[in-house]
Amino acid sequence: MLAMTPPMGYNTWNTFGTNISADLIKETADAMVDEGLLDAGYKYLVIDDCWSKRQRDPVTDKIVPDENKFPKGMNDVSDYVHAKGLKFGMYSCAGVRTCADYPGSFDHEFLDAETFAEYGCDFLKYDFCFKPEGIDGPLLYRRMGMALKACGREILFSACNWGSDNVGTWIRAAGAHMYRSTGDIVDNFNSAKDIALSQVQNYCYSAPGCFNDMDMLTVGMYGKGNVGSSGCNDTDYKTQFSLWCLFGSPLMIGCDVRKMTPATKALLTNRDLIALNQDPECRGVINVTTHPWSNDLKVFFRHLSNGEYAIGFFNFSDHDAVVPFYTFNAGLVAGCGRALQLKELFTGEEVGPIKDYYNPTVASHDCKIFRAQVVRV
């Protein structure tokens, strides 16, 4: 079964948009594997759209790639990731056109999943720009998942129709194995602070095989690329990187991974949080914030594998703040003969034994994640 944890990969949309190429695919393969992505458990790389031509192919109606920028095909590119362990990603879209106007897959999905398959794809992204007027939704992805599984080929479908339609109560019945439910992330804190918020209510509907998705990361990119926006600093992605390991989120990376720098690198790759991103029983989080005062300052509280946990402590405010954490909250009282034992993940910091509350000082933009177990005092 696919996706028995959030997938981890790469996509090309948020640094490079339409400007993308075989060398580009190729290079950014050497990267991820040379930069420790794959090791750390990165698998996908992902082009996104403006990959084919402005028109099918007038004999055989299948979608084909552009030869100024694939040259050689699409199988070449396929092949040269694979050889490499990577698995290899593509896109479409349910409507007429893409979201860039290129052709859609609107009443050609079982063609162009088998075209699809012929080029060695092994993950599908399927966006939602220009369906015609009055046709389902749900019903344009259903078609896919469909034609999917009957391409001969095991493909990851990743669904990306921006939440529309209560997407999360009908994507996992329709063969998703992922599903975006939040509209476009911009390279700016707000950005990632205000989608990861938006969907702590809909992470009950995340669970193996089928994940919701807060979007691309911007981890790394620093106001270049083409999401564009003020770019953030290290300590912005560090909070963005940590809402969407303890969320659970899908990991797509979107910033240039041939030109990381050292923190970048460091954090895309730091095994405690994407340990809590995969974990197995991949569970939502709990908000545990007790804080009426300012909205700004945020706890949240994950049950893991193993009889542990992990708490995120998450100052979003333009200060440095108190964080308070009430136990209770989680459902541990005071009186009950056990205490929280914490340990920090980015510092090693072992905190506890905690039996009511901890109320750590949290920087500007900044955030806490431990990982806890159960201990009796």
Contents of the next structure:
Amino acid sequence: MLAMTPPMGYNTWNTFGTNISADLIKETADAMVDEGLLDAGYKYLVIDDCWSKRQRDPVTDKIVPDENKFPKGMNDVSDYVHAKGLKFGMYSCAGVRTCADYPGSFDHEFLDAETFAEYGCDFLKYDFCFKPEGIDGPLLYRRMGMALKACGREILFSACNWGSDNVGTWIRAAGAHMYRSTGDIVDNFNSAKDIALSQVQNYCYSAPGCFNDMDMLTVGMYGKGNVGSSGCNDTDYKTQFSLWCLFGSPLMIGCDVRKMTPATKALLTNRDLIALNQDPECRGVINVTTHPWSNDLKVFFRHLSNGEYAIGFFNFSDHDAVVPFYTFNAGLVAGCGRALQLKELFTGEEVGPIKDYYNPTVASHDCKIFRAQVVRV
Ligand code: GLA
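Mind sharing the form predicted in complex with alpha-D-galactopyranose? What's above is the form predicted alone.
Below, the chain from earlier opens the complete complex, with every other chain and molecule after it.
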């Protein structure tokens, strides 16, 4: 079965947009292996929009690769990716054209799913631009869900309708393994923050087999690339990655992995954070925020496997701040003879036992992420 924990990989869109090629994909595959990303769990290498010619083949009606970008065809690339031990991902759209105006799969779902299978594809991102007026959006995801099942190859179905039509409530039933729940991320702190905070309530619709996808990471882009904006600093990226890991979103890298800074590489391969993301129980977070007036100081609590927990303290404000947490809100009963023992995942700092209250100071835009156990006191 696919996607028993949140899928992890890389996608070309955030940094490269239309500037993709066979050479880029091969160099990215090399980097994913050489820089330790595959070892850390990132196994899908996904080509986003702009890989095909502008029109379908007039004889076969198939979508065909742009020979200027992929001169030896798609199998040359997928063979290379597979030989590296990675999985190969591609992109299409539920409408008549993709968002960047290439052929979409509307009314060609079964033909296209077979074409993707011929290309050795293991993952299909399926976008939502240019849907014909009056056609039901959920039906189009059902169609591709069925076409992929019938194509003769196991292909992870990554739906991308940006949260339309209450996507979380029906997309699992349509066969998807992950689904975008928001509009596109841009490379700044508020974009990542707003996306994450908008999804806290929606993680009840995320579980083994089908995960809520908060979009490709901008970690490590520093304002360079295709999704605009001023970029972030390393603290901002630490907080973004921590949110994606704590919440259990798929982790799709969006920076140029051939040129990662040491800080980017260390963050994206942080084993303790990834272990939270990949926790086999895949539970959502509980919002245990209690700050009396600030909307920028948040605490999220999560049940993990093996009787453990995670707690994240986030300071989204522009100044350092105390971020309060009452164990009461996570379920500890006063006088029950238990307390929380915490260990911070970035610093190794041990805190506890905490019976009732803990209020760490968190720097502006920063976070503290703890693994926790309930101990007797
Ligand atoms: C939409 C998607 C993006 C990306 C582009 C490609 O905007 O949400 O993630 O795939 O299309 O054109």
